[in-house]
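Listed next as structure tokens is one chain, alone, in the form predicted on its own.
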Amino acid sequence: MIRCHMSFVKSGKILLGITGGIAAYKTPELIRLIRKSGCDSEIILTQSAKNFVAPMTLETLSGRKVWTDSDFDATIPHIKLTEWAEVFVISPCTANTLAKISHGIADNLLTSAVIAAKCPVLIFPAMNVNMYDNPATQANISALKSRGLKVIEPSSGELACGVYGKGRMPEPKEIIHEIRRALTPQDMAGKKVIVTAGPTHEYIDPVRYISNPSSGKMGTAMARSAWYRGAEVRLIAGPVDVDAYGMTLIRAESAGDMLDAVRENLSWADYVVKAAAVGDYRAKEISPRKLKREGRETLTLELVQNPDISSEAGKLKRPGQILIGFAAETENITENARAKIVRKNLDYILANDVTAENSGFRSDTNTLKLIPRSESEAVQTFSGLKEDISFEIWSRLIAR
């Protein structure tokens, strides 16, 4: 058994540069999340950024000294900090600092550090929408991208100036996603992945439906770890909250909706992971009105089978495409899973006992068996946090 814990890159050395924009107020939360994720950070604060966030606040949260222009002396901190860092994040990055970096100006500690950096540099512009849309700003962004720096597009919404438009700094949890991707080997770059996740709702009347307790956590973890590794990901999710930052999110409420979404996107994908807990049955007839309880001691529903999405995908699978199914079982796990592999034309199936402790629906942890179609390949068991398991599973799949 492979027992996973912190198996993919969550720790790292992060150099965070903060410039003087109103969005700097979000950086204490970003630093808290960096530390919570197990990463270490050093912070460079520009002179104007001190007007928005106090160095003492950042030092308390990071447990580290905050570097400012007053430290720019014979100790050459811009060299030492960038040699230490595994990723350099500038958030928020004002239009002024963006322009300086684009033109190679090194007139303060932060811009000098960018010139010295050999590690990946992630820039998060944050400014008024008119400033962001200005041709000069766009030209600066294009120049930075051409030199290999990654500039993350700002979010749209109400800005500090009261105007609505593009220019908001992403939320700290979204910046963490970008950091973790930058710290992860991009061994799935160029790959296209579809993952289905969550439950389905099969309505019996306008206010009631048949469903299951799936949280979508395992499917989302499979999608997220593929994205961290550089894949382009389309997440087809049932009616459940999912964090799809960086991915294309496709919503599907019923089994029929999910089948349509899978069919529409199937030919695009190199890997298809069927992690959704799709309802096996639906009501033969959906009542157009709410079924009243008055006068009814019992209620009988006639159910019919939903289409088997994995089987449909297996019929349409093109050569070279890898199809991975999931099997939530309560007994004879390996035997039942192997039968599904053949019946549904899968390449692999991930099977688990949903009655086991700390496994299955809603849990943050799981124990899964990766069962290959070929009986000459060994069955592997993974146990631990779902996000860690997902990374290990991808390692086995792409190494085949």
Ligand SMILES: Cc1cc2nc3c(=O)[nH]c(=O)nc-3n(C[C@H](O)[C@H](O)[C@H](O)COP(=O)(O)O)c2cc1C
The other form holds:
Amino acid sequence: MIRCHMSFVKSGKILLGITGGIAAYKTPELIRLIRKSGCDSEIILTQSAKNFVAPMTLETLSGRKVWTDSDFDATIPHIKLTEWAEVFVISPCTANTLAKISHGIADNLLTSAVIAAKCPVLIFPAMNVNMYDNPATQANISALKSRGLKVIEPSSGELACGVYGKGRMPEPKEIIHEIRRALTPQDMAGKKVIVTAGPTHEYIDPVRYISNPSSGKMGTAMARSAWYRGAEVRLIAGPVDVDAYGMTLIRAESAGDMLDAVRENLSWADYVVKAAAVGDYRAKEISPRKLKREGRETLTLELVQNPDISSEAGKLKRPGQILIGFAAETENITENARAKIVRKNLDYILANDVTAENSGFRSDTNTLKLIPRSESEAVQTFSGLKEDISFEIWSRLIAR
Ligand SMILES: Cc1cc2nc3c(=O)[nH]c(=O)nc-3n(C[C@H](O)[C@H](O)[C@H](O)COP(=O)(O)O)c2cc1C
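Having seen the form predicted on its own, please provide the structure of the form predicted in complex with the named molecule.
After this comes the whole thing, all chains and molecules, with the earlier chain placed first.
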């Protein structure tokens, strides 16, 4: 579930402007997700948008009346709605509305609201690729950006008109990520973060591998929280489904691949969070052919140890970099973790108490102890949804 975490965002009052583009067909899903996330939305439709999406659909999904130009009267809805809103999202934004707002034209309820808005404004242009590439559209986008409005580039792909190119409105769940980022204090802006996440695969033959049940949820939660707070994020992910919208996704299949990726990217980062469940061993030899079961009652594999990525990163660490390792511990958690921190030249260990309930692999919740290198810094326990505790862990790390 995508949620607005009340302890770190404002209360989630979203003003959504919908204009007359074909991508308006995605907006009922967007409104459904906004509501599911615990946020509240008010919706303004342009006259032309009503040809693409029915107000009654949006009213049903949002649980509120939808505002149109027939409401643009002495009750001054353009002022009231923008005073209420914490973020103003225009999605999809037509070339026409983009042009109007870049010139300060206020000839309908939506464009009047834009010029009255004091809150952050996020604009999602969506149109045919030629309309998007047109110098007029590009000049309008530059003008809006230079005035501090955030214009999110459309994605590339098959457009409704049948051609391929840039101009697609992002998917609703991606728009939710942008909204959450806009609602989150940008206290990690300018920071560069690497997070490793997920399992690794160590092949024993062309069709089989040794792995573990890591879902990558803890790592992606750490990456996503940093991104919401304004950081630039590189997510080095093992072979598991991850939502890396807005981040640079670097894929690594085996422990060796992950080590290469960490080495290549390490010097770039201010923070390195090593949340991947990297296999400790790999097959000494990978069979070039599928190992047959016929004539084999038992099969013995010889395994060799993989390099320890945390230790390798610790050796290459530059001054000022913060390295955070993960460890699964069952006893003497703090002492064992401190010894590991020193041995591997880390700054913190997040120790997974694998004996705690509702923790660990695949779970949406976790219990972690943040153990600092310095004995003068307190050990702190975080327990709850992985996305919530990630946010709290970053608060602690950046306050350092
Ligand atoms: C079927 C159809 C699809 C359209 N799709 C888009 C679109 O995706 N993006 C866009 O910028 N304009 C599109 N237009 C043009 C806009 O609807 C037109 O410029 C309109 O004046 C926009 O009004 P508004 O900006 O007030 O909503 C489309 C027009 C039609 C008839």
